[in-house]
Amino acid sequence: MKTETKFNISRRHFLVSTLGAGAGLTLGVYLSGCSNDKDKAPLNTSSHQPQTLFEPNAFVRIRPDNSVTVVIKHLEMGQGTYTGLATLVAEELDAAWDQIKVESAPANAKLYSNLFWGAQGTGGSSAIANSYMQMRQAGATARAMLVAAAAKRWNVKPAEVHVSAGKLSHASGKSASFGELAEAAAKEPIPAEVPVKDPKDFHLIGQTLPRKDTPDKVHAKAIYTQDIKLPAMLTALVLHPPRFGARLQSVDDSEAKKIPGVQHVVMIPTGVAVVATDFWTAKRGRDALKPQWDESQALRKSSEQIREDYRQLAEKPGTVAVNNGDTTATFKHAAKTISAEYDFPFLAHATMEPMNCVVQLQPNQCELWYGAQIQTMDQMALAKLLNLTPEQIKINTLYAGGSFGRRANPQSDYVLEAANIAKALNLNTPIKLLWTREDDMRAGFYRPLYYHQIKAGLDKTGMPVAWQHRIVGQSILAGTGFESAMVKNGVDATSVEGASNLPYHIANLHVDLHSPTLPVPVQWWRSVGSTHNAYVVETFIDQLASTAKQDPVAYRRALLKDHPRHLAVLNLAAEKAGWDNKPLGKDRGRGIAVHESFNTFVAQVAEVTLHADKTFSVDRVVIAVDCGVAVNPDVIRAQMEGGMGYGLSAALSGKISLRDGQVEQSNFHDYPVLRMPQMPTSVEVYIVPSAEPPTGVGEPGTPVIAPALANAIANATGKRYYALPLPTAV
């Protein structure tokens, strides 16, 4: 049954799009929250013209063969966003599974924009969440459209007509597919009002149902950008300064013009680019360079120069983010006081695809093909570079070999060197700009280094009754297009999330923030703020109930009262562990965290057996999580055993260090990345029932392994680790 529940259908069209002699029409539909543009006319598509050149202004097509095609507007990137946001649609039309097709949407802001942004984007773990009465309400007005267009043919009232699995019928034994209906249903008056469905009546939201971008994977069909091959292409790789603030000062390129297959060398604001004729030529090309740099600006500083620069800042008070009671006060007269003091290295985002890019830059018009995560921020920075306008700027957004936050830079880097190499050449050739590992790896962006003090005050039964916090590092917000929105009075919201956030109820609290300013370029990484300060907490809290003589998990619930859906997964993780049952035994230990971050609330146990030669494996990780109504389990399984795993990785080896102002590591022989041995050997993900809006999975289940873990390795050892990575040998 539909419930009551009505959405307001405004500024709206459907798409009539003649494809042919006899070969029908495409229904499509046009939503409020998607475009402020008037009424377009109609497209002119014929038959005989290669798909890709259809551009729809709709999340909706359905054609004469019966098929639904799901137009998507986030990126997919490993994350399942394309089979999560297929699914809303073809709940709601009642469509089949098997006859829904996915395509990634243009780049046009006002058609597919972030509900939760105002501008084209994936990111902050918000596909689902921004997009899930969207999507609903697509699939629900083409579905009222379809019925009335059956009612109309068959002589018969709308309520009698059924739909299901891409067929309606009709007591009468008349039946129609949807693509048998799509032409008529065109020609229907948009309706002002649709109703959705009750979630009792779900049949596809809430089940297991296959990715829609596996086959393609699997049968290597799916277009990345390292896939493009386009006339006369050539390609291009950019030397960077060896130092973060050098500058290309001069280059010698005489012996790189004499290598066959290269074209030009070029100087950008980011360095010097090689154009070849392909790869490997490029390469060699750039590698006979013989540049000059000025470093008179360039960071020359050591990582543990840096830290101990933090550490000094540390001494003094920060910007305050929070400040609950009086923690100063409260201390004077706490029964005991702990205090620790905390380091993170600067981590690099290691996706399995560099970045890359391919650029075709003619009168008028440029034209791109990537992995495009923040479409709307890469328009208008192509746009302001160009002079163009972003309509002039069209943007074919590939699949991405994951990201993590690399492929959403606030600069659009990677990208406007791809423009400033075919802005130079001046040519109408198309330039596939490539970085290689070791390019992203020492001259990319990264997690921030950061530095925390934390202490707490302690009432004579072991209860925290003051915390303050103070956290160092770079802002990654400063100087970005999102620095009005999110750094108020001088805080970084993603610096300290997870921190000024804390939901212990703890009565005096005080949390302060040092941004302090390095040439080191910085962004946003997979969980943000809760990478670092998620271990923080989470560990803290554990040396607190250790301290009190009470466990972990009791310490926890009572501190947690305030907040029931912490609470829930906490009880859920600890249950399925057997965390009340006996000990694991002679070196074992087992640990929990819990935290929320982008509105999901996830807990994790990890159980560890330490080793003769003192090192340790992880041998099972048990995952609860609550992000609101589960519109595909699988997939919430597979990011939470990703993410999980993500920051498990992080937790044993990550690590970007400085030395004389260079990064030290260069691909994954020195930044390893957790390997299969090392995987937990069982791996349990438990969902919470809930119909509460759906939030993010891309990103929650990463920052919470780290202190599980350490933990972990606290009550099989005794010995707390304040920095990560962790130590090989415990």
Contents of the next structure:
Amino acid sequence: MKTETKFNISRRHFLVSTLGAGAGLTLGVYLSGCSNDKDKAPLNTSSHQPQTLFEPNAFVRIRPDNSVTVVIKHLEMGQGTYTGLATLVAEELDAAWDQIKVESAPANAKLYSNLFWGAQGTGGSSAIANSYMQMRQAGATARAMLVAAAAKRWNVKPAEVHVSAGKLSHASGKSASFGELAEAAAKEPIPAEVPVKDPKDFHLIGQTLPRKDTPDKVHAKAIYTQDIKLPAMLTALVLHPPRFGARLQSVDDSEAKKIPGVQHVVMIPTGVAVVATDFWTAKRGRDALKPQWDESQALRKSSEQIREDYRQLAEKPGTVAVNNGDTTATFKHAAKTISAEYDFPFLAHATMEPMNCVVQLQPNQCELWYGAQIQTMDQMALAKLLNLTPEQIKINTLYAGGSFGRRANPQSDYVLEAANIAKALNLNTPIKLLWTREDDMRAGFYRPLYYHQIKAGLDKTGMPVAWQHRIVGQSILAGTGFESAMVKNGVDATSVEGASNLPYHIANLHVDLHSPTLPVPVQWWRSVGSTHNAYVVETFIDQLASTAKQDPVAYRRALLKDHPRHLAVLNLAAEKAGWDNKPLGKDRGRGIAVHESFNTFVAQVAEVTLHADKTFSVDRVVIAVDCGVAVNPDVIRAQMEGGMGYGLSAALSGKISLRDGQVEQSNFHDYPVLRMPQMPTSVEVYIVPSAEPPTGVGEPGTPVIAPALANAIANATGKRYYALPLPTAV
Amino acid sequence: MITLTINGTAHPLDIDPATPLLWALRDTVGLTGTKFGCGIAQCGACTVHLDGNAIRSCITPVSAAQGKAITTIEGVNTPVAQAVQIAWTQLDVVQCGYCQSGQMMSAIDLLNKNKQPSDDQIDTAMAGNICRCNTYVRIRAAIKAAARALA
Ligand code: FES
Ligand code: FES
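What I would like now is the form predicted in complex with its partner chain, since the data block earlier showed the form predicted alone; can you produce it?
All chains and molecules follow, beginning with the one already shown.
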């Protein structure tokens, strides 16, 4: 099966521990696809590393009560990873879906790394992609040991043991549940090689199985960071500086301390923390603080000034991200040249659950409870701050009320803030740091503000022969732990993704980049570079098509000959949307866009209606997606619907702006987000059947809608828009 | 001392009468199903029922809830509520789930007052509940499914 070779499995480690009589089978499989493993010694060679053999390490636990627990190494933030990863195990185990339970893995990079990163963490739509073989192997190995135990008990050949829906059986009529055989299976030797299924034999992968987190979330039993309650726990709120780069000079806390229930006021690097018995008391205490800020180093610019600085910067060539052919020479001979400039604002993630973190600092240990998304980096940052080892940082990963990138903060911002409070207090008491919506929205770590210039040269037939694209915006990765891996030759991959890998066949291509620095903290935001690059590329190509008086789908098709997966989603979306049918009629428009991010291909067709007052509504969105093997089609549909909605929200109203250095927005009244009446009435998702290894779906639905929508508006009005968010009246 | 009647049980609480009901529920009584999202009646995450009407508990002081019947997501058990929770489950509406207590409380309120809401009525009634995961198409479908089940 070709998917196996693609994952380049270099070794496998199987670890078993029996946790005493009746504990059943606990099986861990460590399967590494990373070539740079430091530890090449097989872990199951007891003479080498006996302690590792018994290290608690598990993906699959089968208990005598017949439950199968799948330990999930990725953060469940809504994307459905609990369901997806459990499906992979259940498939190879031939378990019944009902008997599968899920549990969040502890922070342990040795056992629970993202195999694409070599560190524990969730992001880049990589959860299914990196664990596809690992989780299947975990299930297959457990199954083989159950089969061996059954064969021994029944005195039959293992090949004669049949496994289906959580039951082992033999033609003689003998049968047993997983639970009945768990203890015996735990004593079986761990098989060295376990084949995984041929995809044609899948019976759970590819099915719409119910989500594992639904019952808890529908019945208000899911525990988020916000909900953690520990004995003697105190709640902390932090007063942050009013501008980026400002620092606390002094604070008068006398009024705050008079409020009953306010227990401590402490200065920390990010501001002043008020620690109280509960949220409301802490908030009243914080409101009563009288701070003095040192704003001598603070940013006082407005978004407009930053944009103007960027425009001036764009007059000079940037660092080259890609340079094919000779754009300069080709422009001289082009029949026609078209150029444009584009603007994108800062964007807040605005997760439904504002950032928060619970921390308990004790001698030689720090324990945390939160929606942890990059456990390994958080452990390292915490260890450094607290003078502990990463192993002394115990993280309990909880459900996250959304992330969209925010909880994977490369600087561990809100996590360190919580730890700094605990450190300053030096108590053993658990501290729950809560951010209000205003704190969350004004804390920075935004999608950066970007300015783009683009120019295309067309030949006589209207086809592009030269393409020059300049991008200006802060580097997300500079100064973070990801810099060495993802900033190459001065080019931050996340700034140019979706632009430097232009799928359209244009012989002369030049993309360059300026990465100015600003004190505004920035971060990845659902689909990262594609959030702006896809808009530029897909609206500009649409403009070129109309300049050439060609159909936008036909024009793209002609340029995508070498990109069959782009083509397939483009064609599928166009077909399902009825692209070739007659125009939609007066005051209506239809637009298309196609984009690949994180190795997933998405095309969307948006239909708009213009209203008498010049406002518009998005009535229908047709989405085609190719994400390789569709592990759970309904989760994929949900991510496409939601990811599209998230992108639509930003396209319609997403904007964080600075005035005199201050963030102008504070809450949902001035940072409007998509509400139900704005969600298109019809959202259709079509999945391209594929046997390619599965890729992620959390992000790739997001960047495609803004260009599809802008192209639909252009189709209806003839007007093109070069800035997001779009105006409310067109 | 303020006495709140929550899900049929009286809770005498020693708190400031200006405390928003949301924080009394979450921090004092320990019912954390009702969520904090904005604190200014913009997102609907904190929706509970007060004498049978959906309200935003983040801006409702406990003094205003005294003497009234407060129902939270933990206490809903009417046929309408059950139909809503079943529909939410069958359609796998939830993603991160954080907004969903509030969404369901608003949906139950809508269906209590309007047995067969139209598409526009659903959109209008639910416009105060933000879902950042944008599960809106499924919420709409689930409300309709619940309405059908109750018909
Ligand atoms: S928290 Fe009450 S409406 Fe948002
Ligand atoms: S499900 Fe995440 S905010 Fe609604």
